[in-house]
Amino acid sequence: MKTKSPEIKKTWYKEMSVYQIWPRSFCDGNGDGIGDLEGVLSKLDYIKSLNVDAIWFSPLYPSPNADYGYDISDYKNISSDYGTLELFKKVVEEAHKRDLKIIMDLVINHTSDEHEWFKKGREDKNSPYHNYYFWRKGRGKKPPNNWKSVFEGGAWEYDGNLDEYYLHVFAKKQADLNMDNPAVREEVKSIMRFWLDLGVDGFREDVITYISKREGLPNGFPLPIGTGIEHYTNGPKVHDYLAEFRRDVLDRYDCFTVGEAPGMTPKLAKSFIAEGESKVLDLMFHFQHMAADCILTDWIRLPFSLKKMKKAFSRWQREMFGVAWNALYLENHDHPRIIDRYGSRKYRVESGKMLAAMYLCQSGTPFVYQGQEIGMTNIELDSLDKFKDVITFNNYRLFKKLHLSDERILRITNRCSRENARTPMQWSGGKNAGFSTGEPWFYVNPNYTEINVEAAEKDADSILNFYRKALKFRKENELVIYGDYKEHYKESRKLYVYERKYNGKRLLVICSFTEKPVRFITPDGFNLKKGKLVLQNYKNVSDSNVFLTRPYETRVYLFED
């Protein structure tokens, strides 16, 4: 008997897959060693070939690059590193010709200290721009409160000319905007309209749950890093401000929003993204499934726990179903490469495919980060002075206070730094991995001779072609998009097995997270002999209902009642 799944509101952003570009490292079109929009233009057909439907650009705006684009000095222009506004318009036009939507990064918790607003507010206390930011007198010779920056030191920077401090929750050059000021919110709306009128299809909103600070900016609970975070995470007026942006701007366009939200839980997420009049965002990036091998931060590593990862995925799948919509990802610009975390370098191809099937077959809108689709891995640098990231510098200072040696800090950094995700994209086995004809801005991973797009294109069994197949299957089957979710063998420390069900069709997803053989017994209600094997990472697959898994094996079966 066919069972009908609960009705879920269907819309285009639930049915698309997104490719994330970190522009500085994607493709260099003019030979200066920095990725740019000319490079993107040259790769649009490649991106389309992946069977994705949209491109999310990490910040393209002018920036001093204290945090590589997340410190914006002009919200309504394109960085000269990447091209011009006219060139961006051409990228949008050419992407739309290929039915690819364009999503911009919207960074409105803070600006660069080189933004005109900040410079004018710093010059004159009586300027209206002074109140665009949080300027405060100190407590004697101490900062206004005890908050610590997520990126470097204290969260307050002193200005001797003004005899005041300004707040920066992130780097010193990233001054927090005072969203309580209505003029600031009007600026945000103007920025949104500017890009939407240029044809942009939506925004990924950076640390969006930080934009409302508790009135009075009280002292925070002392922590090694991020003291004060309880006073600006999901702050008192964040829903009001996001509702205002939605009402006044976003609802007037056919666009979508995904918010980045550190510390997010399913219960909290529903208050932002649950279907209905109170919805202020469409999707939410959370971090819970990325904590299966660490605690608090990627830099405090623990042994990988499959049960911890499964618990996070399953919780979001269950609690969002029929209520709100998930955002699915395994990699982005802020995390080391996933094969080195949850997979296996020894079984790179097998585990890369398994990880793809594991998350692409879940309910939600999937995001694929540049290089993930060819199985790029972490880089290993031989000296700490070769790193460039502000977080790396901050963690170095913290580790030195703990009396760690430089050798040990280097080992930790090579394993944990987000710079692992920022090495140049590996297009070919030629000079500079085909990324640039000039000297690349950052180090190319030496394994580019083996791991690159050109080689993957020639190999029918490559990770790249597996991603194409999985994304195509997803696109063509509403079961994968709108079906419900049920996990099997929850207590297994080696297997992740779940089913999806929708309008008489079922999917069984089998993923092994070990190189050791595991005896798999097909769950009750399934007979592999009656299913169609739609995705696999090994050839010569038997249809036995009991079998021993091979290293990092994955199988996805489709059943029609």
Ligand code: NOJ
The other form holds:
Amino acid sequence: MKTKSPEIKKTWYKEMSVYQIWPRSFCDGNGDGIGDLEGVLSKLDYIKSLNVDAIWFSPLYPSPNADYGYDISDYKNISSDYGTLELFKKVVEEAHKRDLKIIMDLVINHTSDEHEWFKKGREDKNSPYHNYYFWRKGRGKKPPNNWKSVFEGGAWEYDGNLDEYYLHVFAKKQADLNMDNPAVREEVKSIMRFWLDLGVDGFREDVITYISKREGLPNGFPLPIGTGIEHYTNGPKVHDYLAEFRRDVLDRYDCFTVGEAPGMTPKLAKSFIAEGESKVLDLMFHFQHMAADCILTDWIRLPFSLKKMKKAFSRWQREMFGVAWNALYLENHDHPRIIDRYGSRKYRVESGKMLAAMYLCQSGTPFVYQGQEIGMTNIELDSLDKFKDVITFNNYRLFKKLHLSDERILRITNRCSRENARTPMQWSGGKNAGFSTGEPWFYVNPNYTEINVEAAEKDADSILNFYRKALKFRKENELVIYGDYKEHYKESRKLYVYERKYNGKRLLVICSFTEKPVRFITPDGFNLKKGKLVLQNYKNVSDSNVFLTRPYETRVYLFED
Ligand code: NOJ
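Return the structure block for the form predicted together with the ligand; the form predicted alone was the one displayed.
Next comes the full complex, this chain leading.
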């Protein structure tokens, strides 16, 4: 029986898969211990071989690296750590030759305090650049309001010369831009045009839902970190500003945007990404499925709840279907590795593949983070002074206030820090995992001797080859891209089972999230004997409609009715 699916407008960005590069740790081409564009050039064929269609670069711009590139000091250049603008152009050209699109990270909520705009505005209250930021008088000896940064203590930094404070919602060296100033918006448009004219295909827009602050900057509800967040998350003018960028720049190019959106819900997301006149972004990265083992932040851990994760995925699948488009991801540079969170270290290979099938078979544009495709895991550092991230430093101070011992803080940090995702990419079992001939800027995970690209290439059953297969299957089957979604066994705490349906074809995705055997009963309407097994993480699969799952087993069946 043919089933009719709702009309979804077909577009290239809905059909692509994206590989994310965090450049500092990807591949070092010049032996200085820092990943760079020469390194990227040498790996373009590898990236292409994954069956992805685009690369998203975390920031490549000049930056003092208070937040590793998310503090930009020059928006129209490339950091000398990574190469030159000329070299970047070559990367774009070589990527395009291979049919790989390039997506830049656009960080416009804040700039570095070392950006020219900030320096000029700090020197002189009468400079036009002063009003590029939020400079305010204090309340007596106190800062202008009670806001706290999400990275570093209070959200206001005092400048003795000016006798004023500037706002930084993130680190002190990340000063918030005043998007209410039309001149700032013109700068943003000029940055967008600069990169689009150079040939890039789109932007990932950093904390884009923070760019509009409530007028008068009122006091916020007191919180341990991030007080004031309700006054700038999805602020009053965010839609207007994004619409303006769309109208004046983005609509004039065949490009794509994905906005990072902490605190986003499906209902609110539709006001940004639903198809139609009011659409201001193509996709959004929400965080709801990343909170199945924690609360508020990655640093307050709870036992993993499969039900919580399924609920988040299913909600977004259901609510976006036919209305807007999902962004699918399990890892990026801001979270510990997924195998250590939702999978199993003991069953690394099995759970790594299962997690891949679980999200790559859903509706949306998938993103794969460097190292995820070979099943990289968290690192365990033996001392707190080995960590380098501003969030880790901040949390250390908070934990100290709570009188936690260094030993306990180290345990928590090893488990929760985003630095787990920032260890150098493991290319081989050779020196420094093949990442660099020099001294790597950060610690290489000692498990590189076992987990590396070279070894995975040689093994037909590696996680790497599973990703390739799953991404190829997705690309070749409109069912996976445009199909309907329906969840089965919602109440199960061990299995995640869903189907996709499109023009008479169906897909059944079965994922076990436990090492224990679970009795799986094929849902009504499916007969495994008639299905084609397209993805699996175990050999010897029977076609029985009732079976006991093996640890972290996954099977994906295709039915052509
Ligand atoms: C989100 C980015 O992904 C993260 O790495 C960064 O620290 C913050 N935004 C601030 O720019």
